[in-house]
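So this first bit is one chain, no partners, the form predicted on its own, shown in structure tokens.
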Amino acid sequence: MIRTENLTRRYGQRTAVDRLTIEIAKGEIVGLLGPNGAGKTTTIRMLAGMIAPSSGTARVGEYDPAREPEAVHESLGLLTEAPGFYERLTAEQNLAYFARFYDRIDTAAAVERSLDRMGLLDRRRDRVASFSKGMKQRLALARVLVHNPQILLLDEPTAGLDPEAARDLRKLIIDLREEGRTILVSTHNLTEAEGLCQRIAVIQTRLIALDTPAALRDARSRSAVRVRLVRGNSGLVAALRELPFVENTEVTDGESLLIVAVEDIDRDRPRLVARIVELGGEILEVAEERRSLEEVYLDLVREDA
């Protein structure tokens, strides 16, 4: 549904997006992650036909955004980072105004359906100026859906929302995916990306990683066991470091918390626990040490920089 090949955008001597090649399948949510200035918003604007690439190509559904921007506008829904409304108009009037830009839709029916979908039907005749930030964001998503597009580009959809409003909006986005819509989400929120997206694309002008959240973590995770002891024991730690399958041992919290890197976690964890018990260690907890997506993301960005 969305495909780019060597998509590039330059502003003078500065390259905002560098040879981006990515493909997003029908019914898939892909997260676009990267630091400020990484090219996320520029990528979305090129896909939406708002700006033309300097080189490379893109396809959004059946259309080339650079050559057929009007057709792309008809076929996708775009949520910008800071959606604007006519504050003195009602929710219904705002949506009706934007719905009239699309051909071959019943404006009144489309507005009612979209407001109902976002849980705003009972506020249809209230001025937008009276809406909270969360309600305005729901109204923005209602506007995105007013012409029933199958492809959605969402730029920071939960930015500035309180936790409850952000959770509700994420649930709505998941529901849209389950209807078979293809969604590209630009976000700084790693927890949000992990919960929403089947795959994550990390960009820093160019694409530096693309995979599922689990695969990104696993590819850069070490085999390590976290062991919490009742009390620290320096002699025990020294003995563990002599084991042939132990690669490294980190000690914190007064030597009561051990992070033991091993060769093969499934094979070596039982041997490690048995040896700690033999040495008189009193174990409170044993767990696999896994790196968070945030740690992996920060490593990727730093290494690329």
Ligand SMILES: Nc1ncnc2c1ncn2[C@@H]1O[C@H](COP(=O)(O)OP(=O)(O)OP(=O)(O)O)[C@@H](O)[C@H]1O
Second form
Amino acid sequence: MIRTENLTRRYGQRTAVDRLTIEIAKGEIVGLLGPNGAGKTTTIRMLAGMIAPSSGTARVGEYDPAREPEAVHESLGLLTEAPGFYERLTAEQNLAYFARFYDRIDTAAAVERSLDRMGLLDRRRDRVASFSKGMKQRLALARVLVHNPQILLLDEPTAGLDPEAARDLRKLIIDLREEGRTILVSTHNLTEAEGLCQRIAVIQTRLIALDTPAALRDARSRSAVRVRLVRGNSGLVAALRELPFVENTEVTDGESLLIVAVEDIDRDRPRLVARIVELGGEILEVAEERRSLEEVYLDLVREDA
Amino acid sequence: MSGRRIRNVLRKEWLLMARSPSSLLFVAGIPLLLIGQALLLSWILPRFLGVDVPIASGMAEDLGSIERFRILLLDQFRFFVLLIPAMVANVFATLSIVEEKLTRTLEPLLATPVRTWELLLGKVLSGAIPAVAVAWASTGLFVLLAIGLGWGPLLRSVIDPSWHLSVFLLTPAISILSFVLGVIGSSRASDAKGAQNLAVVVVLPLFALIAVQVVGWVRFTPPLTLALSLGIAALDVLMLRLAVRLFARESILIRWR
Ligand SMILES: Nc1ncnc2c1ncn2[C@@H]1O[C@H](COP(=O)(O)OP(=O)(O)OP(=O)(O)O)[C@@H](O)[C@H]1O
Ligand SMILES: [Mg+2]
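And the form predicted together with this ligand, for comparison with the form predicted on its own?
Now the full complex is given, and it begins with the chain already shown.
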């Protein structure tokens, strides 16, 4: 449904997006994850036919956004980084204005359906100036949906929303996915990407990783055992570092918390525990150390920089 | 379906105008000022200045010199009225794109299938139509007030074929030109001030127009008025095309962050 090949955009000397190749299947929801300035907005703008790539190609639905932007616009919903409304007009007037640029849609019905879906029907006659940030964001999503597009590009949909409003919006996006729409959503919120997306593309100018959240986490997670001792003991730590199956030992909390990376967690955990006891360590707790997606992400981004 | 899209732009612009009382006041204020000034001058000036005005063709032979001078002044109004669209455009057209940039509505707008020419023509007409309406209303009010002041007979010398051409052809053509220039200024400039400076260029030739015929270098005979109107109408089309070409969607988006 969406495909890019070596998509590149430069602003003067600076490369904002570098040879991005990515494919999104129909009905799939993919997260575009990256820190500030990673090129998320630039990528989305190229896909939406708002700016031209410096090199490389893209395909959205059946069209090339650089060559046939109007055809892409007919079937695409773009949630821009800033919501952007005519504040002196009502919610309904705003939506109707944008809706009437699409041929073949019944404006009044489309506007009502869209407002209803975003829970704004009772506020339709209110001026947008009186809306909260969360309501404006929902109205922006209503605008994206007004012509019922099957492909959605959402640029940081929950940016600046409070946790509850963000959660409501995420629910709406999940509903949209369940209706079979193809969605690319940019974010720098990891939990959000994990909760929403089937696959995550981590970008930092280039594509650094592209996989399901689970696979991303597994591929990067070392096997490690977390051991909490009653009290720290530097002799013990030195001895553990000598063990052949121990790859690395991190120490925190006054040497009472050890994160011991081993070759094979199932085989090595009992051996490690036995050795600690032998060395006179008093164990409070032993657990498998699982890395959060956030750590994986920070690692990826840091390694790349 | 371009008609529907252009009407859509018109409707939205007018809704926004209607919700901005201060700008409506401004639009109503200019014509009243112009009318007042024109009538006052026609009334006062001939009393103080003992000028003798040569009888122009079509002017009644038996009028005194005060009347003849008064006719000359009354005749100026059709040129003054051209300033209305120029000034209204300076405020509205220059804001139109700049405001879309500031409110961040331009990007979602350009993400719809709207064509650049539809958007720009809509913007131009949304200003030019009310400007022409105000110009015509002012002309009507001016004529009524002049009759009220007992100058009805004088008006017979003022309202000639060239006057009609001026009001019904030249005024709309100049209105459109003012707004096209305003929109060009608005899409190229980085702020409202810059856009207004660009749009001022339309006001200066108008003053020149008024000057050359006051001094008597040129008389706007019907053929000349017709030729001028058609020339400006052609210029309208050319400039609108230029505006569409100058409206670089991409750089407007990326220069405004
Ligand atoms: N209009 C522009 N002119 C010049 N450079 C730009 C422009 N837009 C973006 N850039 C540069 O391109 C890079 C990518 O920017 P982009 O806005 O795509 O990042 P982003 O991932 O959307 O960031 P954020 O999370 O802050 O929204 C940055 O280095 C930015 O400075
Ligand atoms: Mg961005």
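In this text, rigid core is short for the largest set of C-alphas that superpose within 1.5 Å between two forms. Just so we're clear, the structure is a prediction, and the values are computed from it rather than from any experiment. Positions refer to the first chain, counted from 1.
Core-superposed comparison between these two forms: the C-alpha position of Glu255 differs by no less than 2 Å. Remark: with the core as the superposition reference, the CA shift of Arg59 between these two forms stays below 2 Å. Core-superposed comparison between these two forms: CA of Ala25 displaced by less than 2 Å.
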